[in-house]
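Given next, in structure tokens, is a single chain: the form predicted alone.
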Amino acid sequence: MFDSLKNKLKKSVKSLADKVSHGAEERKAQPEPAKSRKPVLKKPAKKPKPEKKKAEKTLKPQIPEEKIPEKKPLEKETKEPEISGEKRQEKEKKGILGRIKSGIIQRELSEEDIDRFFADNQTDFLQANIALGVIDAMKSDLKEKLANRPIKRTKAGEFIAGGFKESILSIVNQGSIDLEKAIKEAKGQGHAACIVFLGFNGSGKTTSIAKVARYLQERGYRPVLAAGDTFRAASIEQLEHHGEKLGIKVIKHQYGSDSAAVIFDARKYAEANNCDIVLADTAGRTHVDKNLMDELEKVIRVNRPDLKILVIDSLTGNDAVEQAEKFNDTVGVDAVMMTKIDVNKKGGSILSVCHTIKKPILFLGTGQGYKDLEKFMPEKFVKEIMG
């Protein structure tokens, strides 16, 4: 799962480390500038000095001792201690020296380095369904956390690794949805909740609704299916189908019935049998169908539900983004669930919604199963990819 985007991760955090380690070994490299050396003086040769004449012994009138005048003691100059020359130049000589360690441990990328990264990266990020938004995002951002900041060689991948974390966490960390508060606060206003699930055609709507079907069993609660998806050949079969395997009530009108009038039904069957949350089936619609996107108005102004999740394919790729911006912008979208996590070796799409529409995602489809179905942790996800 995700072992593309893993890849991708872990070769950049190399390459930009590595750049960290050979900028150190080049500045190693380079040799010392030489000393300029003072030139060398020829002392002459010495004269022989001229043999001195004795001098003749002259007597030295004697003074008497009471005349001889006493000597005052010299007051002591009180001076500060001066650094010799040797001292001097051993000081000057320990200084170089640290700069010259410090230059070769450590070293700092600067914002062109990083740059020049992700330009020659960018493709490789493309392909593991990470949106241009999203790469931009993470330039601006590992900028900030990264540039012009001292990293030690022998630190430079775990530093380096730290600040791909916290960008990639910003980005999908969008919050939390409580499906169970959501249930709690309708009850609390005297109607059942309700949850509308939408999206594309193929994306897994109907097995994801029966999922949290299971879920929510599983904790307690009472759910109804609505199928509201009365436009695709045998998708009520196909509802009715996991109802009776998970013993839940299905409300169904026939095709080419009223997709808001089904889920409005449903709602009041719910109320009225103590039911605590309905979940609605739609039809798939791509985001260019005018038609089906004005049903899908439709639907959310009738029966105006608490939470609107669009499903997503996570095998879509970039086109995952256009969907998500195009629903968002028609009904609005409270939360995402991205489905066949389980075959997904990119990953990608996940960074991508979460940075295009600022939604959180509430589940990953992760197989076949109801049971395979897990509850989104951002932690845990940029755990996962960045090893």
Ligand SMILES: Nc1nc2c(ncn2[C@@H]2O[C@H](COP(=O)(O)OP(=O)(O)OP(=O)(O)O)[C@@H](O)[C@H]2O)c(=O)[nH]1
Second form
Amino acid sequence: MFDSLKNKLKKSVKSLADKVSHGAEERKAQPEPAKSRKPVLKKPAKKPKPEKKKAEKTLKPQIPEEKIPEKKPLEKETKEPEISGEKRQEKEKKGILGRIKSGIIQRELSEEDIDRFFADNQTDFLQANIALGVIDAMKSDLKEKLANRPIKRTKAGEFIAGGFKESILSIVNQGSIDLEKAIKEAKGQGHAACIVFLGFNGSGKTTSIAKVARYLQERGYRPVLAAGDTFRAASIEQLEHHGEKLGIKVIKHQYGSDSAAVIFDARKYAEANNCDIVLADTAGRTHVDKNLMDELEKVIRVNRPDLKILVIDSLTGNDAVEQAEKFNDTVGVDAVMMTKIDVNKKGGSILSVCHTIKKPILFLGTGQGYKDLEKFMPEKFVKEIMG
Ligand SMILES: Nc1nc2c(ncn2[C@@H]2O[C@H](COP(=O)(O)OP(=O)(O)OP(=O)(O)O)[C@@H](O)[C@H]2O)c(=O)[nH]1
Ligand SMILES: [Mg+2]
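How about the form predicted together with the ligand, since we already have the form predicted alone?
Time for the whole complex; same chain goes first.
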């Protein structure tokens, strides 16, 4: 999974790490100019030794006695002359050698290095479905984490990868949603929980409902399905087919009927039959279709679901950001489900959606079967793409 994103990030880390190593190579070449500085080092070291001692001897008798105690508290001043010229020369040599050595061992990346890196790699990131907003956020985050800090040449890759990992984790870690907790809370309030699945045409809503229903069944809960897509031909039969296979009740009305009413009836059925949760399907819609977006608003207003899950096809590319934004603005999304991860090598849309609406990803759809559902774990995701 996410091979394309993985490769792009690997390439990014290498490119910045090379910058560090390259800088170090430049500094390695510095011993030459350092040699030319030697005479400058020797001069002050040789001269002061005899001159200062002579000067002290000749001056001593001329200094008035009251002035001598004034100099005593300045310990440093009185101690310094005790260092012999040779020792001082040695000390200065070591200091300069140390600086040259540390230049060889470590180097800093400047903010300009990071700016240039993102400018050079922007197209690559966009191709991996990482939206511009995310690229900018990562850039300023990495400047804070990596710029103007000494980076050990031998550890440059590790250090830079660490920066990327932290940055990506902060983007995809948008808290979590506990489905079982939501069911228990609703039960505590005397009703069955209700989740409405919404999203673009063909994003995978109906398939995801069947997967989540099975997931909950396996954990001992009793779901009911609501055929809230009364719009698309064969949508009701599609949900009924899943219901039959899984042994779950499906509440349906006729095509063209009010979606909000179907979901309302499913809730009543769940409460009357001691079911735990209603999983409600809705028609696929584009965020620019005003009538269908108004209908979705009504579904939410009438049913006040416990959770609104936006289902996004991860193959959608950079349009996923606009979808997420518009659905979130219209009805307020609680969590996201990204589908078709099994056929998506890019993976950047996960970062883009999380960054745009700041909502958690609940599940990943990883295939067409009922079992192809994975709980989204931010740390696991970062490990997967960054190693
Ligand atoms: N490979 C793969 N295919 C998926 C996944 N989820 C859904 N699909 C397929 O995507 C197609 C559309 O899925 P649906 O569940 O019908 O999508 P929908 O959002 O309900 O579609 P509309 O009701 O028309 O808006 C089907 O062929 C599914 O099998 C997934 O995680 N991986
Ligand atoms: Mg559907």
